[in-house]
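Next comes just one chain, in C-alpha cells: the form predicted together with the ligand.
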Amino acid sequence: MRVLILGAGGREHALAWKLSRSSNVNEVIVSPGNPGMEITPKVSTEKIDWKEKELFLKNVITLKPDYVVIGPEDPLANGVADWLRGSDIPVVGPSYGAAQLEASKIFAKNFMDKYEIPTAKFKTTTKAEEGYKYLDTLDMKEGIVVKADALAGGKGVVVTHDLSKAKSTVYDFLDNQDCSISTKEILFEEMLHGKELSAFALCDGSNYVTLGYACDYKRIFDNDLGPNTGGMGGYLPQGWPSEKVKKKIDEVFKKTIDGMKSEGTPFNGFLFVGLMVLEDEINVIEYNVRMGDPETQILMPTLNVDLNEYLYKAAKGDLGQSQDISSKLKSCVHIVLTSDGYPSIDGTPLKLNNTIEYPENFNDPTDGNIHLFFAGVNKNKNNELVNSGGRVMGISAVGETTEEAKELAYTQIKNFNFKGMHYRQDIAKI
C-alpha cells in the first residue's frame, strides 16, 4: 500500500516511521515532510500545496494513495478532508464540520454542554464592555480563563489571578488590531486544578480505538518556567491514570462519537481530548481534532499494533467494534531539541542554518528502543541537515519503566548537538 500523509513535523515523521514498519505498507510519502524524514526506510517527501482545492486533488489523484493521513489542524478546519472523500479518496481526518472541535472553543464547549461532556462553566461575549463587566463580578482569588474563539497556535489563551490582565486580554482579542489574535466571540472559564493529559483515539464516525494517553511539557524552561511553546517533550505515564478515570475518558470519547453522530458531522480521525485530573475527576479542557505533537512521538514507538491495519479501516469507516489497542507495558519519553531565540515570543529571528550532529546509527532508526524524528530541519549545499525552525527534532527513548526511559533518552540526548540547541532537562521528572 501507499499512504500520504500531510504535514511536516515530528508527529508527522512518527506516524510515517510506524507506518513504514507494516509489511503491507509499501511507500509513505509526507507532504510537504521535511529532508529529516528521509532516513526512515520506505519514507519519501513530495510537496503538494493543499491550499487551492483543484490543484491539490490533481496532484494527490496522480500519486494514487491508498488513503491520506491529515496531520495538523489547519488543512481539517480548511475541509481538505472533504476535498477528499468527495474524489473518494479514503482519508484519516475529520470534515470541516467536524474539525469544528478545535476550530471554535465555543462549538466545543455547546457541544459538551449538550451531550453532558464534563467541562469548566463558562460563558462567552461579543463585547469587551460586557466582558469588563463580567471580571468586575468575579472573586479573582478562583482565578479566570480567557480564551479566543478561534484557532490561535495555542496563544489564544489566558489564565489568570489578575483582573487588570484579564481585561487587558479581553481588549486585545476583541479590540486590539495590532494583536497577533483576533476573535469575534471570547470565552470566560472557570480555572481547572489538577494534573493535565492528552488522551487519543481514533474513530470512524461510529467506533474507535483507544490509542492512549501521554502528558506533555509546553514551557520552554526546566521547572515550567518561561513561555508556552508548541511543545518540549513528555512521556507515556504508568499507573497513571487510575482505571476509574480511563472509563470517564472512554465515556468522553463514545458520548462525542454519538453526539457528533447526531448532530449530522460524524467524526472520523483523530480525537485528542486534552484533560484536568484531579483524584477520580475530569474534565474536558479542549478538543483537538489530530494527533498531538510530541505525543504521537511518544504514542508511537510503543503502539504493539500494525498501525496501517487500523487507519485503513477507520479511512473506510470499518473499525469494527470499538477497543483500547494502548501500550499497558512500556513507557516512553520523548525530548524535543530547539533552536535558539525558540519560541521567540517578540519575534526575535531564531538562529538557523546550524549543522546538526547525530551519530551515523541512528540513519535507520527502525529498531531499538531509540527513535529519532525530524521537524524544522533542511538540508544546506553540503548536502547537510541543518535547522530551520524553532522544534528540530525530538528523541524518543522506549523502556519498561518511565524511569528506564528517561534514562536512555538523557544519555542518548548527548550524541546530539547543533549551535545553539536547548531542551528540557527535567521531562519526565516533575
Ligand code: AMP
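Each form is matched to the other, and the largest set of C-alpha atoms that superpose within 1.5 Å is called the rigid core. Numbering follows the first chain given and starts at 1. Owing to the predicted nature of the structure, the values given are computational and were not obtained by experimental measurement. What changes on going to the form predicted alone:
- In the core-superposed comparison between the two forms, the C-alpha atom of residue 175 has shifted by at least 2 angstroms.
- Relative to the superposed core, residue 188 shifts its CA atom by 2 Å or more between the two forms.
- Shown in the overlay between the two forms, fitted on the rigid core, is a CA shift at residue 219 smaller than 2 Å.
Cool, the form predicted together with the ligand is there; where's the form predicted alone?
For this one, just the chain is written down, with no partner chains and no other molecules.
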C-alpha cells in the first residue's frame, strides 16, 4: 500500500514511522514533510500545496495513494477532507463541519452543553470592553481561563489569577494587531482543578478504537513557567487513569460521535479530548480533531498493533466494533528541542538556520526504545540539517516504567545539539 500524510511536523514523522513498520505498507509519502523525515525507511516527501484545491487534487490523484491521513488542523478546518472524499479518495480526517469541534472553541462548548458532556462553565464576548467589565466582576482568587475562539496553534489559551494579565490577554486576542493570535470572539472559562490528561480515539463516523492516553507540558520553562507553546514534551502514564475514569472517557467519545452524527456531521478521523481529571471526576477542556503533537510521538512507539490496518478501515468507514487498542505494558517519554526565542508570541524573530548535530546511527533507527522525530528542520547549501522553526525535533524513549523511559530520554539528549537549543528538564517529573 501507498499512504499519503499531509503535514510537516513531528506528529507526521511519528505517524509515517509507525506506518512504515507495517508489512502491508510499501511507501509513505509526507507532504510537504521535512528533510529529517527521510531518515526513516520507506518514507519520502513531496511538496503539495493543499491551499489550491484543483491543483492539490490533481497532484494527489497522480500519486495514487490508497488513502490519505491529514495531520494538522488547518487543512481540516478548511475542508480538505471533503475535497478528497468528493474525489473518491479515502481519507482519515473529519469534514469541515465536524472539524468545527476544534476550529471554534465556542462551537465545541455549545455542543458539549447540548449533549450533556461535562465541561467548565463559560461565557463569550466579541468586544474587549465587555470582556474587561466581566473580568471586573470576578474573584480572581478563583482564577480565569481566557481562550481565543479561532485556531491558534496551541497558544491561544491563558490561565491566570492576575486581573491585569487577563485584561491584556483580552486586548491581545481581540484588538492587538501585533499579537500573533487573532480571533473575533473570546471565551472565558472557570478554572478547573486536577490533573490534565489527553485521550485519543480513531473514529469512522459510528464507532471508534481507543488509541491511548498521554500527559503533556505546554509551558516553555520548567515548573510550568512562561507562555504556552504547542507542546514541550510529555509521557504515557502507567496505572492512570483509573478504570472508572476510562469508562467516563468512553462515554465522552460515544456521546461526541453520536452527537456529531445527530448534527449531520459524522466524525471520521482522530478525536483528541483534552480533560481535567480530579479523583474520579472528569471535565472536557477542549476537543482537537487530529492527533496531538507531541502526544503522537508518545503513543506511536508503544502502540502494539499494525496501525495501517485501522487507519485504512477508518478511511473506508468500516472500523467495526469499538475496542481499546492502547498499550498497557510500557511507558514512553518524549522531550521536544526548540529554537532560541520560541514561542515568540510577541513577534521576536527566532534564531534559526543553525546546524544540527546528531548521531549518525539515527539514520537507521533500528533501536526499538529510542526514536528521533523531526519537525522544524530544513537543509542548508551544504546539505546539512538546520533548525527552521520553533519546535525543531524531539526524542522519544520507551521503558518498562515511566522513570526508566525518562532517564533514557534525557541521557540521549546529550547526543544532540544546535546553537540556542532549549528543552524542559522536568518532563515526566511525577
